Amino acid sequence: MESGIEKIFKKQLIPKGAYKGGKGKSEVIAKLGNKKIHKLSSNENILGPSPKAFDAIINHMGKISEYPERTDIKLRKALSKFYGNILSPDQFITSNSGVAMIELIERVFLNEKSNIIISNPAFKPYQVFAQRIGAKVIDIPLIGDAFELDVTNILKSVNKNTRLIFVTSPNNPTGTHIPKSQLDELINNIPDHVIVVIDEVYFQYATAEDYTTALPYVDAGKNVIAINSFSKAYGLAGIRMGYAYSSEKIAKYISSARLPFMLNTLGMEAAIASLEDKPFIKMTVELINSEKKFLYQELDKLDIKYWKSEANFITIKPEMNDKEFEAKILEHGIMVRPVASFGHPGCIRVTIGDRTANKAYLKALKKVLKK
């Protein structure tokens, strides 16, 4: 029985299975001591951030006693330039990370009478934030071992209360992508009151010929929002910077709900500098693609189940309990991420590192699996 202050608590703000971020390296070191740790659990950039981002942070340290710029126009202009001026600055929305953008989008479009469609396995916050609002979550699971988008059943599930359809490409946690033909079918057949949200935070790593970002759909005036982050390829996970782009009408509506002074000075300047450092992103992508091929070859030798990836991680399915696997490989200094909470039970997501980290991972993998 509830009593006292609990009577005014909103029960939906603490849904069952709330999303928990991955462990930090310091948390693990505190338990294991000073053992060498390779953090391959959060899909961060093994190279760190761009040197230009470092310089931008140092050069603006003297400004942290002052409030940041009143608006984010400087960053939005940089984003417009990055996209070849195909999109205007008014078509961008900025936020404190990609996950903050997910929360913002759901907050402005969902209520207790509306519903959102997701496709598991998927990033857990899509579901968690919607539940906090009280919206109904409709899960149309990805199909089969290839994790294909079930466009037919998604479209059948759309009703008058549907507001958002969340899709992810490349997908976290599977690493798979949605072919352009499937996105075409989905986006060209949704009613006017529905928005397709494409989470594309790993787009820099995608190499599939039929891969596409949301850009052509937004440029064509479709009801589409693209979510992006500076936490992955740009190596700014600790800065917490994200953005989205859409039509000017949608972007301005979402931006109206942003908090004042949402972006900090150092984050904005680091993000702008990162966008300008294209050679760094090229180096990052080349490293991941090279190491990905190396890991495929080694995983094939171990005869372990895995999925080829369009992102900077490879998900595996070891023949043992996922929590047990996580604990055992951590004893060898390797941090990985079980993804059962993402709708991918028994599987482990492992970030692609440099050759040193990857060799350490493979060595630990052999010991844990006794191969």
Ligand SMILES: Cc1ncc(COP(=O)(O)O)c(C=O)c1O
Second form
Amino acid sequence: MESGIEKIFKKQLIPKGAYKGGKGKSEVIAKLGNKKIHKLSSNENILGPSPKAFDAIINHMGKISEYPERTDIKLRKALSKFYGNILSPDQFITSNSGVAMIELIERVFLNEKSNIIISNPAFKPYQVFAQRIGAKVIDIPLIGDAFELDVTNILKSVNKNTRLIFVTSPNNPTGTHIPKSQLDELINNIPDHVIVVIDEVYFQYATAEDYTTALPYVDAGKNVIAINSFSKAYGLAGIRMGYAYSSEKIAKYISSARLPFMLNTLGMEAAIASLEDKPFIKMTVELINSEKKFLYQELDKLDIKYWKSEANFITIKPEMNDKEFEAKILEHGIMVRPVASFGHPGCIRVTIGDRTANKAYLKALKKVLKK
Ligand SMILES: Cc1ncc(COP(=O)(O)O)c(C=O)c1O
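Form predicted alone done; form predicted together with the ligand now:
Every component of the complex follows; first up is the chain already shown.
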């Protein structure tokens, strides 16, 4: 029997393997001194945010002494418009980031008796948040070097206590996508007490012909929730905004657990302005696509194992211990992310930057790997 105050602590919250997120630039600069750093570790937008988001923030700065609007309907209407009015504003849920949305969804659907299914290599928070609730995490790993979804075994693992199946497409940390045929097979065969959660925070970058977002499934009334973020292509990682869409029934249920005044004024305005700036997203995607081609060519020349990516990062497998690689490439001013904790041992995720950042990365890569 524990004595002190710990006896009232919830066992599942006692820190073990908590999700920390990637390091910040200032943390690294504080250690290394004032060296030029290329932060290629968190899949942010190298172009920054849309200038329209910037203006929206500046124009609303005078408002921050007042509480934000009581409702997020303005953003949900902007989202409905963004999706061509295929979905109604009541099918959206907004949140303070993609991870906050993952946590919210798990909080409202899980308890100590339930389970979720994930497919490693996968974004770590799905697992960490479920464990905090005391729910069971079933891992049905992605298959082979193409990281295909093991639909047969996922369906076999579903039982009466399964609530959520997480699918990430494009996937972090592999950069691969789940083809529509595999999603069809999964979604068409789940029982009605199970929801497929499709995390599509990198959807803007996907170009594969057989790629699909969750939109057609939600539109067809399936038990599907899509998770999205303003941290990636929109360049708003520091302001913490995210959203999800699903059926009205599911959206209403999840929204009932949102906090009052959850979205801050600046975040909501910046998100709305970003949704309207389609040319900025086009420019971002074009930059990533052309730089991706350049990086593929250069990585091929260096004969390094990497996976073709549908996202704004390329994951490599250097022939070196991952932690050692991270430390060595940092000495050359390049921040990268080892993804062993995402179930991808020995691999390193590198955000695609602009030509200057990518050249600096390649130069450092050659030095570190002595190529
Ligand atoms: C697959 C995936 N989902 C969700 C997120 C969450 O993004 P954020 O919490 O910054 O909105 C990330 C960020 O790395 C991600 O890679």
